[in-house]
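So this first bit is one chain, no partners, the form predicted on its own, shown in structure tokens.
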Amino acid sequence: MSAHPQFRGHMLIGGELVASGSNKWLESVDPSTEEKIGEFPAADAQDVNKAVSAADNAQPAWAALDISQRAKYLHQLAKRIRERGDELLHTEVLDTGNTITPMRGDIENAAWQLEWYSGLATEMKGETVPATTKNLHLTVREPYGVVTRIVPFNHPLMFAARGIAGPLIAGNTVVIKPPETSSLSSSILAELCQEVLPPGTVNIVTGTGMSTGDALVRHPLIKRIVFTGSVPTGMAIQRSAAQVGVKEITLELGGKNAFIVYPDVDIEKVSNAIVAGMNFGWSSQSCGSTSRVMIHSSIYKQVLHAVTERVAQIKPCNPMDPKSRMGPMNSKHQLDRVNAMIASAIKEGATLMTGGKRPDGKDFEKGYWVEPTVFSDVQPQMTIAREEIFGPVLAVSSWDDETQVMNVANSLEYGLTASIWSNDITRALTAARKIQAGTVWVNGVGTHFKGTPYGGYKNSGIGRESCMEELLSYTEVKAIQILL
């Protein structure tokens, strides 16, 4: 199966590949051409209820399996993802606009996460507590039941696989909701789950956030919710969930991430890192992008010049080209937001160094294209210095006072990532301790190291992922008191 104008995806409910009960469909559009490449079901509350009921019915039998048996299923699913990796890769690139070379890593990571969480499973340990000398006091970890994961558009397959891996190995069953703009790869994943897993163990429902997503969040049988996306949507999920019950929620939300450059760094290395931190391969549609760069005034002009030169060399082109370093924005909505942010920066007095418009040429007359953009002389009160853009716009400013730059870095509602560059280890670690962010790189940027927790401070989220803490978060602790 490959994505093309006649491509029609299906949902997975109770082991069956199905359309929505209403037979309504959503279009999937190639972001580089605006051409329709397929469609997928628009699920409503009745479809969601069927999926959750299927998951709930399948959960006791799944939880009754030994961990080694669950792990075998997940390893088989990982194998099938690799076997259909080329198909998944091309579908994902066509559907999202992400460039093909870094997206190869997403396919492997999707398979690897299923294997990695399986390997952690025996560490879901309880404890014995010496509360008394005459009795036995112990704890055990038990699954919640049904877990739902709502997936963003920037890494649809990889995040869906993570949404399957941890909950399943912990003994839960799962309902996945893919993004409403890029759901085609989820139809392939649905086929693979149907082939490999017991019916109802994994269910995949597609549709809009307002209809499908809200129905999942409000469903009384779902107590454990995981969401990756924007701050406003995360807050809406909290409100909706609280109206129907007490639920455990992990939110991995937006960031306006600081990259702080001290005067003792290597100009070439730090300039390359500033560009790398923008994740242009995903058109900077990455919550961890370090889009707020603060450079010490003594080297400000040198670093700004080097960064501008490098960004100007990134020419957007067909994301299917292995040499492409940046594709289009994911949707018209994303493009409109980026263009509005660029306009606000110009109006508020920032200096446009490069980019800021649609690329020239016939290849860019259609599609959601914008050039990679750098603004200098950005002041802390400007919109591009305070709001997440989720696009290829870099805001650069200078600083002299260390206390002041740290205050500016910590002044926003966000606190997802940060990068500190200095060859003075005491200075770097002091800054790393002061910065209010869930992940801080020292003399590095962007890399997600396996097994280390990822998540945000403040409005950038709650909970941690990609680590042992995430796996444990899919379990509840039960205390058992044995009176002898």
Ligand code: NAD
Given for the second form:
Amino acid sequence: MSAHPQFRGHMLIGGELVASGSNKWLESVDPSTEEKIGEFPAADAQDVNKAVSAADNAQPAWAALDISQRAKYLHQLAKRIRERGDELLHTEVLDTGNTITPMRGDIENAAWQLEWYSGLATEMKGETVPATTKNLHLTVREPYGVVTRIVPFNHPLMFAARGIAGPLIAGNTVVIKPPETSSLSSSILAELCQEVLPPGTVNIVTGTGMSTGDALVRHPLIKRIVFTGSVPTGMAIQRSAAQVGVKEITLELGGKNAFIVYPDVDIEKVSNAIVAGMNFGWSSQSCGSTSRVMIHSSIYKQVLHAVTERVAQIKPCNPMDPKSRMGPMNSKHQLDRVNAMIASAIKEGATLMTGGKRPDGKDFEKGYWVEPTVFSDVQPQMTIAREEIFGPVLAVSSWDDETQVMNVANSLEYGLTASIWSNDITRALTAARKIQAGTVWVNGVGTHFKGTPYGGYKNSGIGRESCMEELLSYTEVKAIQILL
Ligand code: NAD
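With the form predicted on its own done, generate the form predicted in complex with this ligand in the same format.
Time for the whole complex; same chain goes first.
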């Protein structure tokens, strides 16, 4: 498959590649040009019901397989993802606007996750509990049944693959819901799952959040929901789920992540890290981007100057160009949000250092383009200091008092990631313990180290992913009391 205006994607239900029952379609556009690149099915509640029923029917036979048999299927799927990697990569870049060179990592990661979770599977152990001396008290871990994973637009394939890996190896079957602005790669994933897996093991339904997503959340056969997306949608999912049943929900939500710079750091290194932490390769549409930079006043001017210089050198261009360091925003909605945030920063008195507008030139007349942007003199009460932008806007401020800067860093509803820079180990570790965030880098930024847990404090989420805890979260614990 390669995307073109006439391209029509498909869903995967019960081992069949299908359109929606209503034959309604949604459009995908290339965010660089706003040109149509294809269509995909708009699933309604009836389609969702078919997908969940297919998953439910397939689950007992899937769970009855030994782990080594399930692992073989997942390894085969990983192999096929790599074999169709170029096609997946081009579709994903065209559909998301993320730049091609770092996106190669997404394809490899998608395949790797399937292998990695398979390798962990025999660690899903129960326990024996010495509750009495006479009897035997033990626990076993059992799959929930059908798990749904609802995926955001920034890394659709990589998140979908993770949504398959852990639940499947734990003996569940799965229904995936891709994001409505970037669903095309899920058509290829559907073909690969159809080819490799028993029918119904993985089902993929495309459509809007309000229709397809909500129907999944409310489906009575789905008890286990995994959601990655924004805080308001996460809260809506909790509300909808609670209206129909008692459900186990993992929420991987947004962030407004602090980057705190102490006075004793290397200016060059920290400036490079501040830029790297913004993930400009996907136009900063990354939950973990450290977009709130707080620099000690003694080095504020130097670091701000170095960062501004580096960001100004990032020229947005076609994300398919291997040298591209930043593409467009994913959608008009995202562009409008970024522009509104830039306008609010100017109105509220922040200083625009670079960027802040659509790039000049013919190539940028259409498409969801904005320049990478740096604001300085940002005050804690300003909107750009408090709200997730999910775009290439860096908010820089200075500080003098260690207690005060930590209070400001911890004053928001978010708590996803943070970066602390200091060469004083006591100071760095004290700050790392004080900051309210699920991931803290000390003298580093951005990297997701494989096998380490990822997830948010406060309104940034519930639960941890990419770790053993995630795998165990796809199982329920049963206590068996054997009376002797
Ligand atoms: P979003 O919340 O708008 O949508 C995410 C997904 O939820 C989409 O598939 C959408 O169709 C679906 N959805 C929307 N409304 C729904 C509803 N009522 N019921 C069920 N499903 C619904 O998020 P987005 O704009 O796609 O992604 C950006 C957000 O995701 C940012 O806030 C970002 O920080 C967050 N994010 C978090 C992580 C993490 O690991 N913590 C990773 C990536 C993105």
